[in-house]
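Below sits a lone chain in structure tokens, taken as the form predicted on its own.
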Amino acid sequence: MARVYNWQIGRTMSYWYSENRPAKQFGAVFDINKCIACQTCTLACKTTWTSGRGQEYMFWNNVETKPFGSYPLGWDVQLLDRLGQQKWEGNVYTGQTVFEAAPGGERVMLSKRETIDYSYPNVGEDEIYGSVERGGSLALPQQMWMFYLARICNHCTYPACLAACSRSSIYKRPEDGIVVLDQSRCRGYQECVKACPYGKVYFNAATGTSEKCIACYPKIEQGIQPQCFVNCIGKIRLQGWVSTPDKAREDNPIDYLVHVRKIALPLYPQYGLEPNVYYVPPLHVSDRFLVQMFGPGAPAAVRAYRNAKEDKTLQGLFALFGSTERTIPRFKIAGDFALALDDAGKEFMRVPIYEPVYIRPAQDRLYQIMRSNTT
């Protein structure tokens, strides 16, 4: 096995191929706090990519309710339990990754995927965690919580599906880092399905090959964000390009959120795949749960998000989420506006940071009546 550097866990680790980063790496940020689980993103993906025979159970994009929801069933808790203690010393992960914990004869610690695991896409939907003692209603916000987690393929820097494939049918595109699957080479061994710890590779029984999210790369090539991004009515998503920490740029929106402000975090970085979809953690969840899911930077990220109302740059950047279907490679703040810029620095979208407020007088002078706030 080769030794590669994984900046998300702060150390080198074992991987089956040498480090070979693409020219640009597809990256995305999801603001969990704005997701309402309307599933518009799921339907947008479903009608575009997975409406065919053998794809009935496939959800390349899904939204699940945490802590109890998961699709496929138990995709996260199953592997977390098998990995054992996941210890961090500061920002360095000292536990084992799924590659280092793999049993003899296997390249990755595999997950057990059964047909029944794909039979309940809405398991745990809207279920809350915690309880309130009788008469203790003031403790409700602290003791009871749930949140929605929207998921696509993470297009990892060190994909487990790629490492497990004996046919070399899975590869990262050198121009954008998107992980794709060559079905002409696939023989349906399903090692990729078992290897992906996020449960984002599917087997099509009708064709005998595996399939997965391709980040809508035909749109990416035209400078347009994926279907699930542009159809998100909550405007929780932003697609762009993510750099390594040493090459981060402050005018790159993804770099700014991930590296500069460290407000967007990877999902289960301890798995060791260096996923490239990042999440702004929910505000109302216990620190212990958030650290397990997003790493040791989660509490600081929550504090930074709470203070975003005092930070014009953060406010402006979040205002750009969902403002255009085009990929936003650069941005800047100009007065009370946030500007989306192309690679050449030319403006193509401008949004106000603050919404205008108009307070109607209580009395309508024309009709000589008092207005009611119910109209």
The other form holds:
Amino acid sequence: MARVYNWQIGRTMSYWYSENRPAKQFGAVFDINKCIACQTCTLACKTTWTSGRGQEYMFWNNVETKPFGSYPLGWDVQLLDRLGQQKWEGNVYTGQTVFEAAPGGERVMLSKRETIDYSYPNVGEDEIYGSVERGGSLALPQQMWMFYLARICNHCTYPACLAACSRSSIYKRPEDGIVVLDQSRCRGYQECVKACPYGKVYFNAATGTSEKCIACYPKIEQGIQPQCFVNCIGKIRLQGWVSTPDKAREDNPIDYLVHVRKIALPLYPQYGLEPNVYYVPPLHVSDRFLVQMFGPGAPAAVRAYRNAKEDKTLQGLFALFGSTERTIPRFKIAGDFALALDDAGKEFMRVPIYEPVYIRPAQDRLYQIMRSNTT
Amino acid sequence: MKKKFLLVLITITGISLLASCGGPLINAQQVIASRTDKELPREDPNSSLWDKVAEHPAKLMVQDVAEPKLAEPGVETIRVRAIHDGNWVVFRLEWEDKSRSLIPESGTGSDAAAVQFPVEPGANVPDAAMGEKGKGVRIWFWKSVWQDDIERAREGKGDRVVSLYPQGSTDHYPYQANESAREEMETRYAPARAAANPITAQSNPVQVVMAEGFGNLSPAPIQEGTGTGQWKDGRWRITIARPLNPGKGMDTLEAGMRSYVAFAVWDGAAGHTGSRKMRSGWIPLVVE
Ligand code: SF4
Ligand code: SF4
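Got the form predicted on its own; any chance of the form predicted together with its partner chain too?
Below is the whole assembly, all chains and molecules, this chain first.
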């Protein structure tokens, strides 16, 4: 094992290979607060990539309800349980990662992945946490909560799938950090399937090989965002490039949300993979749950998000989500507009930060009738 | 002549008769490929020819050289017999396996076995665990799912998915929308096939592979091999056959030669795949 630096856990850690960061790293921000679980993203991916024999249960993109939903079954609680109680000290994770907790003879602490684990994609859907006590439904803030967690492969900086493959069939593209599984080389050992703590590699029983999200790299190569991003109904997603904290740029939308404002956080950073899909945590969920899922920065991220309406830059940047097919490498706020800029700083899109508001009087003077909201 | 006589003598002394009458001849020291003039039982693990040759009980150990290792032991002994006809040699392997695992799905593998040879026998023999850099091995690898694929196709039964989930139904596959584009679309949605991965195009239950250590297994330049397996009453009985001299880039065996052979077995139900296997060290091989 080599020693590598993982900024998400604030320390060096053990990894099967030495640190080798790509020229650019695929990154994304999902604003969970806006997700409506319409599953359009899931279908956009499914129809594009996984509609064949043997891919029936494969969801490279899936959306599950937290706290009770999970696909594959119990992917999160299973591993949290195996790892046992671990610790953050401030922003430094002093517990064990999945690499450090690997038992003798293993490269990674593995998860169970059996057919039955893929048999309940809708488990826990729309179920709330907690029960409503007498009058509880009237109390504010609401005691009960649930939220939707949209998930794709995190194109991790330290992928467990890649570390686990004894044939080195998985590689990280040096140009964009996308983690791909070489379909000509895989022999279906399923090490990656068990190693990915996020359950994002699937075994195809028809071909006998494992398959995973490819971040729609043919689109990325053309400067276009992946299918699940551009088809997102809730406009919760933005794809771009994430830097390490020391190289963060204020005008890079992903860097701005992840590093400058620290409003978007990695999923289970304590596993140690440095995952590159960042979530704006839901603002109505208990801090304890959020810290477990998104790390110690969660409460501050929620506060910053609550304050976003007073913050033109944040509001402008969120307005750019889902506004264009193109990847937005840079952005700028100009007056009441948010501008999407290309690498050379040239504007290719602008959106108003504030939606225009029209107020219609309750009475229609012309027809002499009262309007109601349903007309 | 004298040498040959000595060899026969050693061979005979190595053979100890099984105590119970009618049992096979056991040779605990080595695998002896006996010569026959009859037709080789390349795909017949139950041929009466097998009754006439000595059996080597090969001890298997967990693969614990390279990660990921096998944590729990699987099959600990396989019984090996071998016959050759001057052109091909056939190995018959027999082991206990309570469950017959054919098509792998999430969490399971396919029952499988392999016979391995050093490219260079003698003093230069590589590490028995997949060989070493510059000192390769050639492996004849039988996998039950490949045999099952062939049998299902022959019997007009469905594909692996139907076989695994006979009650399953799917609303629609895109290839159903356009019959003329069916093949192209089916391939497009089977990425390993589209990428010409050899494991998706096995027309033979035995694949010939080569390696120089762990992690670099690849198809051998010559794919000449065959075999068949039968599972009955909690026991696999399979054959793996290879030419003595397959050709360029391969290892060579010949009558009268001493070499080495090694074996490996995977238990699909226990999730054995890849390096999670039971394996032997090098066992002396005598080609009579
Ligand atoms: S999320 Fe899983 S599949 Fe994706 S790169 Fe990370 S370890 Fe690999
Ligand atoms: S398309 Fe967008 S809003 Fe709909 S489920 Fe997917 S992530 Fe959520």
